[in-house]
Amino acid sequence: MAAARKRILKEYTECSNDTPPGMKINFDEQNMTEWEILMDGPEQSVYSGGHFKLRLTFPNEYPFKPPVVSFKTKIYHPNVSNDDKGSMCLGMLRPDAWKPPNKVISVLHLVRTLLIEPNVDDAIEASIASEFKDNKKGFEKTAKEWVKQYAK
């Protein structure tokens, strides 16, 4: 564990000095396998305006098992689920996929480019996922409804 502690502060520095636009990283020192990510809706999306709130747990294996990424703010999105665990789906984090050199900052950057742009082909949502591709307009109106009611 005190090899994943170092890297887990090393981490947490090299995203401190490269935060993604509209990211703020709350963490503590006594709790460093848990991260609260405080994120702004990407401007380009249909989740602009919105506030959410997300945890980052690494696991005692880190850096060779993945963190767990989870949207604590209730979204409505094909890559999260639509539960009370807001499990994010993103390729890089399965356990088959994911690679010790993999950093975090990269991890924060493709949460922020999901929002931007869902991978429907790697949804957790199948009938969001649907919908966004047969009828993205009434995606929009649904995303920005959750937003206002979720979101502030």
Contents of the next structure:
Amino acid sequence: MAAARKRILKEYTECSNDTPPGMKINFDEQNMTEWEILMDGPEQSVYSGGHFKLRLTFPNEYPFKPPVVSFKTKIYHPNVSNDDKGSMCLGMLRPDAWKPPNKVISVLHLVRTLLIEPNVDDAIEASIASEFKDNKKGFEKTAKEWVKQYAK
Amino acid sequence: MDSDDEFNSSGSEEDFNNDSDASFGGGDDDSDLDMEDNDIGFETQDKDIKKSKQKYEVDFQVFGPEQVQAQQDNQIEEVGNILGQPPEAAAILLRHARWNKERLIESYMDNTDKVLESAGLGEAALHPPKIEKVKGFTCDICCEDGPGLETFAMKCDHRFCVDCYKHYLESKIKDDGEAARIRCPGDGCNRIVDAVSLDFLVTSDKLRDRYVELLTRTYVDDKDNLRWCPAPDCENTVECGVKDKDLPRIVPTVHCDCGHFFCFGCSLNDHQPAPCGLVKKWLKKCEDDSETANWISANTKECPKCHSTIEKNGGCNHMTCRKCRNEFCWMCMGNWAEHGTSWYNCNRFEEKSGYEARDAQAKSRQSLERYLHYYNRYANHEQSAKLDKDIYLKTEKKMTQLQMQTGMSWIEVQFLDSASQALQQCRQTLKWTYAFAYYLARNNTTEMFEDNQKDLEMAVENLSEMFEKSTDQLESLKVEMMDKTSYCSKRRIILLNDTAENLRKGEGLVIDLF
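Given the form predicted on its own, corresponding form predicted together with its partner chain:
Then the entire complex follows, led off by the chain already shown.
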């Protein structure tokens, strides 16, 4: 864990110097393994205007295991589980795809990219994914409603 | 590999059947055997037995761990020689090609660089792995630096400190159970950590043993014709040629040397004659239903409108379905509005809405009843098999007693053991015939199936009953018991052969997994 501390600190410095647009990181030195991230819905996405709270948790085995991303604010998205966990688990966040040199900053960029362009081929919510594919209008309507309802 | 021996040693069932055949062919017209069922045609049966393989049986072979290791080593050596690669590289290539030797060699000859690259080997091995200290190096994983830091990199030149590299490998092997396809820790690098580098870095014996074990496991997992014996603590592997696509037509029961009978298709316990798909569906259904279904059947009714299951928890007959808000009378199931003022005193039996609702309810209950019919019989045989097993444990005691009381030799009391084993096996089969019958569409062949089922069931119950006799009676019953045992096994074989044949032909028995 001592090694991880050093790395997490370094990564925090990196992230705060180059935070992705619309994001803010709340970092607590007493509890370095849990970051709170405030994120504005990207302007070019259906989540525009929403403010989302995310939690980034570093497991004990970090960086040999990937950090865990969860949406604390409800969001209508094929890649975010529609439950109280709001977990996101794809791409580099999957334990078998994660490599130890991967950085949190890339994770933050990934999250932002996914809000702009969901990945329906690797969806956690199959029904939302098929709606996204077959009935984009309907998807956008619900997603916007949820933004209004939960993310204002 | 001594295939014939393997097969015979795994075929105690076979031997057993041959014995029973002898007593049949011997022509002693025992009244027990002389039943009208002989028309099934024992002649064809006898012919099949001589071939020592029944229609419902499949070819297979059992391997121990050393044999599986030897198989791998042989193939690695062979491929290494052909491709001119050292064993550790040949091993990686073979694992990458999922042990398809021919395809590997072909594609290697076609485009060597591409194959090496995609297997994670990159350009040919030139330098042995070594630990280096590099000036100005910072480890990308732990962010440590300093001139004394020991570092390691494979040929891809993704360099990390030795501690992190080791930690990475340990976490992959121990936590993720990976072995054959551990990639370089470098971001985006797909190079596989080869056996030489791994040997060099992983120094703990325990971890290395685990690594070898995992490698063997991927070998068995990768080969479609190999399966682990699922029995606890059994390390054997079974080879069988039955493919996944054959499974709706063939039930490939195999018999490991450890004594365990299991299905090669799904690794569950032997479930002859039911095909894997049906078994899966049935088990799922039983898991969902069983006891709950019994209770529901006894204590609830369904809303006549939305068919939600409703338990009445108060005295009033005026029911409002919580789900669809339909109001109805608990007694006659009719619409509440039609009740007028005769509340709490339902006497409107012939009203139309009530009649229809009751009719629909009866139909729905009927399908539940049907399920319970089969389930109860299925569960009963499962339960009885357990009880028979208890008796089996007592049998051993009985056998010793019998030996002492009567002066019979050990070999002479073996008939009890045979009887007990036959009983276990037949009950197992019977149990699955009920799951099977549940999904069977009705036609002429179904009747034959049910006749077979009935005959086997009768034979089994007859034999089971004899088991409860006291020890002093057993000696005089020996001949009868042996006859009944062989009759049971015979009936089982007939049922399994008939069913297997029908399934294989894909006609007659129609399975409807509604």
